[in-house]
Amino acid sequence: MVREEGKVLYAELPENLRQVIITGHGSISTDALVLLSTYGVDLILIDWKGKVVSRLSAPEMRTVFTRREQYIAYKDSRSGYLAKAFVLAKMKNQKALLGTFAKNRKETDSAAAERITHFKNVIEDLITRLEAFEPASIDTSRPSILGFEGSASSTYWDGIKEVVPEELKFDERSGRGALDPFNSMLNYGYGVLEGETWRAVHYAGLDPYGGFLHADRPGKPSMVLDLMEEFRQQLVDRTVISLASKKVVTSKDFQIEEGFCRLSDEARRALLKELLGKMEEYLAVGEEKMRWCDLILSKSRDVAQYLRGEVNNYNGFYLRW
C-alpha cells in the first residue's frame, strides 16, 4: 500500500507484484520489506541519474553449480562465445530499430530516411563481419568484440540523431551524469532496465558481477550489463524516442543540477509509466508469446543452461526487420 499524507494512492496484493521501484523521496516499513521478500518481490532504489543504488531481494534459490561453471567459463571459449552473442544481438536490434525509423520517414522525409538507411547498412556489414569472427576466451577476444561493438554503436547513435527532436540537444551518447535531456532520459531508462535484468540474473542462479563482455571491476554488475545489451534498443531507446517525438517530454522538463541535466519528477513518472507498462506487454518469440519481463528472465535462464552444458548454444534476443 502506498500512502501520501495519509491518503492511500495505490494498493496491491504482494503475490501480484514482481518488483517495486523507489525513486525520489519516501519511506517503507520493515513489515513491508519482510512481506516483499516472502513473496520474492524485488525492491529497487534508483537515483535521479539512473543509477541502481540499492537492491533488496529474497535469498538465493539455486545451487552453486551454475556459478561455478560461470567462473570456470571465464577462462575458456564459452566466455568469448557469450560475449559475441550479446553484441551480435545488440547490433541486430540497432539495425532493426534504424530500419523501422527509416521506413517510417520514407514518405515524409526521404532525405532523412536515406541517411538512416545508410547507417543501418553500415551496421549490417559489421554484423556480417562479427558473425565470421571465431572467439576464444574473453581475455583474448574482448578487444576484437568491443571493436565491433564500438563501431556499430557510434554508427547507431549517428542514425538516432536523425530522429531526436532538436530541442533535446542530443549530439552523442554519454553515460551517467548526462549534460543533455536525451541522454538523461536514456540513463534513467537504462537504470530501470538494469533493475529488471538484475532480478532475472538473480533468479537464474547467475552471479551478477561475473560478466564476460564487461570487464571485472569492484561493484560493477558485469553479467547484468552483459545481458541487458540485448534489450536496450527495443525497450528503452524506442520508448524514450517515442516520448520525445510525441512531446510528452520536452526541454522544459529538465533542469541543470550539480552540473548535470536532471529530469523533472513529472517527466520521470511519465518515463517510468511507459517503461513499466512495456515490461508487461506481450511479444511473439518464436511460436509463443511472452511478456518482455518474462523474456529477460528466459534469456537469463538460457545463459545459465548454456554454462551448465545443458544446451550447446545460446541465441541472443533480437527483433527482425
Second form
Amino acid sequence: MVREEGKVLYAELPENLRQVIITGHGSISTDALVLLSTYGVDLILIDWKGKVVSRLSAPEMRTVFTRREQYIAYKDSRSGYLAKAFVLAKMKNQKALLGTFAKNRKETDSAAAERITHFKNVIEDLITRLEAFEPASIDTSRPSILGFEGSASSTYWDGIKEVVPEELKFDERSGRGALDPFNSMLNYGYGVLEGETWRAVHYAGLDPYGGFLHADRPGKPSMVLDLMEEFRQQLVDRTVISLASKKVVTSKDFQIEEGFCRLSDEARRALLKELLGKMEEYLAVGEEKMRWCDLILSKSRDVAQYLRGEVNNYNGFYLRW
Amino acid sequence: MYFLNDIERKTLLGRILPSARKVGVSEELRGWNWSDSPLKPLYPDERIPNFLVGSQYCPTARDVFVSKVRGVRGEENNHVRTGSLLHKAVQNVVLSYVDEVGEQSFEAWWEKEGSRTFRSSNNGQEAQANQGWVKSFVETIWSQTSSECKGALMARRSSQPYASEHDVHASALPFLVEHKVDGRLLGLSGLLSVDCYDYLHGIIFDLKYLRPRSTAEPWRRLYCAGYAIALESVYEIPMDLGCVVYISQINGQPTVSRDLFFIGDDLRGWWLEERDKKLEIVAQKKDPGIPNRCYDTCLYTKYCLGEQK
Ligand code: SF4
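So the form predicted on its own is up there; where is the form predicted in complex with the partner chain?
Below is the whole assembly, all chains and molecules, this chain first.
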C-alpha cells in the first residue's frame, strides 16, 4: 500500500508484484519488506542519477553448482564465447535501430537518413568481422571484443545523434554523471534495466558480480552489466528516443545540480511509466510470446544452462527491426 | 506436391497453427502496413525480385549487384534447367486438373517444353548428355503429381456426392499455381510469381529442386515470407503459413519432402533485413565484393571470378 499524507495512493496484493522500485523520497515499513521478501518480490532503490543504490531480494534459491561453473568458466573459452555473444547481440540491435531510424527519416530528411544508413553499414561490417572472430578465454579475448564493441558503440551514438532533438544537446554518450538531458534520461533508463536484469540474474542462480565482458571490480555487478548489453537498445534507447521525439520530455524538464543534469520528477515518472509498461509488453520470440521482463529472465537462464553444460550454445537476444 | 501427408497435417494442426495463434504476428510486420516503418522500403523507386531477396547462395550478395546493376545474365546449368522443368511440369499437371481438363500426355508436353529447353541451351554437349536422365526424373514427378490430384478429386467426390463439379475441383485442389502478385509496394517486382497458394488452408508453397547432398537450410523459408508479405500488402488478409517443397534425389530416385512453418516475426524481420540490404546494393550501385569462398555452382562464376583474374 502506498500512502501520501495519510491518503492511500496505490494498493496491490504482493503476489501480483514482480518488483518494487523506490525512487525519490519516502519510507517503507519493515512489515512491507518482510511481505515482499516472502513473495519473492524484489525491491530496488534508484537515485536520480540512475544508479541502483540498494537492492533487497529473497534468499538464494539455487544450488551452488551454477555459480561454481560461472567462476570456472572465467578461465576457459566459455567466458570469451559468452562475451562475444553479448556484444554481437548488442551490435545487431544497434544496427537494427539505426536501420529503423534511417527508414523513418527517408522522406523528411533524406540527408540524415543517408548518414544514419552509413553508420548502420559500418556496424554491419563490424558484425561480420566479429562473427568470424574465434574467442578464447576472456582475459585473452577481451581487448579484441571490446575493440569491436567500442567501434560499434561510437558509430551507433554518432547515428543516434542524428535523431535526438537539438534542444536536448546530446553530443556524445557519457556514463554516470550526465551533463546533458538526453544522457541523463539514458542513465536513468539503464538504472531501471539494471534492476530488472539483476533480478533475472539472481533468479537464474548466477553471481551478479561474476561477469566476463566487464572486468571484475569491487562493487561492480559485472554479470548484470554483461547481460544487459543486449537489452539496452531495444528497451531503453528506443523508449528514451521516442519520448524525446514526441516532446513528452523537453529541455525544461532538466536542471543542473551538483554539476550534473537532473531530471524533473515529472520527466522521471514519465520515463519510468514507459519503461515499466514496456517490461510488461509481450513480444514474439521464436515460437513463444513473452513479456520483456520474462525474456530477460529467460536469457539469464539460458546463460546459466550454457555454463552448467546443459546446452552447448548461447544466442544473445536481438531484434532485426 | 502440395498435398500434406498425415504427419504434416498433424504437425500443422497440433503444433504450427496453435503456436501461430498464440504467438501471432506484430502488426508492424503485416504486409498491409507497407507504407509505414519497418516495412516501408528505404528506396521506393527500386525493385528487386523476391528470389534475389531470399537467395543466400552468394555470401556477400554480389549476385544482386552483378545481375541488377551490371545486368549480367547468369550461365544456365543443368541444375537450373532441371529445376525450371520441374516447376513447369508440376504447374502444368496441377493446372490441367484445376481447369478440369484432366490427365495430359507427358510425352506431348516433353516434346514441346523439354526438348525446347535443351535445344535452346547454350551449353549443347553438357545439356544433351543429361537430357535422358532429366526426362525420366521429371516424368516421375509428373505422374506423382497427377496421381495426387486424381486421388484428391476422387476422395472429394465420394465424400460430397451432391457437390457440383466446380465445387469438387475448387475444394479438392484449392491451388492458385504460379499465382501472380504485385510486390511493388514493398520494393519488389511487379510480377512476382508464387509457386502455389493454397487458399483454403492459407499456405504459401515454394518449390525447390535441391542439389544432391545439399540440405534444407532455414533461409529457404525467406522466399515464402516475402510472398506472404507481398500477398498481405495486396489482399489485406493474414498469410501465416509457408511450406518449402523440396524435390531432391536419393539413389537417383526423386524424393519429395516438405518443410512447413509459421511465418512469424523472426522470419519476417530477417526477410526485411535482406530486402533492405539488397535494395541498397541496387540503389547505390554498391559492389559488395567477392567473398573468400564462392558458391561452387554459382551462375555468375565466369563473370565474377573471370573479372578477378
Ligand atoms: S561468383 Fe562468387 S561473388 Fe560472384 S555472385 Fe557467385 S558467389 Fe557471389
